[in-house]
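Presented below, as structure tokens, is a lone chain in the form predicted on its own.
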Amino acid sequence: MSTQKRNLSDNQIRGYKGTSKWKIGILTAEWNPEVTNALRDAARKTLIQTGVKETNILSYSVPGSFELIKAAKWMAEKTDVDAVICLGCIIQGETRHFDFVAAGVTDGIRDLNIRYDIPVIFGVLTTNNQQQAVDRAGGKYGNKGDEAAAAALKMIQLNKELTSG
């Protein structure tokens, strides 16, 4: 969703009906905290300014980024969320391991996108070093999770209107 050198957090997300009643999980990994919990936060001010209750939003954390892909799928066969918004944070070091991790979440994710009716959302960052993941976790680029929570917000209301009629 975001761009080089555009801030798109900045989407004044309004106009959906229902969110009051909407229930969204939101995974969180927990390394790279800074960035992690920035993003997570974001995630819950946005759905909270549209109107979803406090008490609908069910927060969790994990290890690290590869884990949220079973929690996610936990969470869609054990509770009844409208969607589940995964946020990590996977920053390239001197070997491979980004690869692998990176493109196994990606998939990851992707899969339970098909195989459950519910969105779940990726909202991970892979960057280059830690100066990029802070300029999208609240920097300079916005901030992903505000992204990703919108992107919740959409999918659920288009599931919504494809639903009922």
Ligand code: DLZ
Second form
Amino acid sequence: MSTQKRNLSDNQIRGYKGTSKWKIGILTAEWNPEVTNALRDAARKTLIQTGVKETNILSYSVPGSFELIKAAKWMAEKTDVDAVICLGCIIQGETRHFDFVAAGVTDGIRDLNIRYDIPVIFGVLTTNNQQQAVDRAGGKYGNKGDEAAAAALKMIQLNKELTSG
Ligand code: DLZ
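What would the structure be for the form predicted together with the ligand, rather than the form predicted on its own?
Next comes the full complex, and the chain you just saw is listed first.
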């Protein structure tokens, strides 16, 4: 993920056609909610600004980042979304739990991308402390929820271009 603020008005996602028909899932982990809710709100805003209908955004919470994997799998199997955006925030603690959760989520989301046709976007912050997370959830390094939404839109567009030939 980038370390600078990005300006999405410069980005080609503004010009995508047919976004009003696109359906997108957002999954938000409840751990560190002040960060993950800010990621979710930015992702929603970006999707809506690019023409995705509010009613076509399926937004759910999961207990922690580890549960993003199962919920994304369910979304891929049980709904007709064009992409799933997974949002979480894993902050380094005193124990090694951070490493296991972060590695598990990363591997799990990678596996879902290999298994399913729709993109499953990795919008999970893994930081050393709370401040680094806040800086990336609407702070001095932008909002990674916004970037995750942009990644979802780009991948949907690519999938549709490749599908239509
Ligand atoms: C247990 C745990 C810990 C220690 N830290 C975080 C964290 O920083 N961010 C996060 O999203 N979730 C954390 N969790 C919870 C796990 O993701 C998961 O919800 C539990 O282990 C239950 O499966």
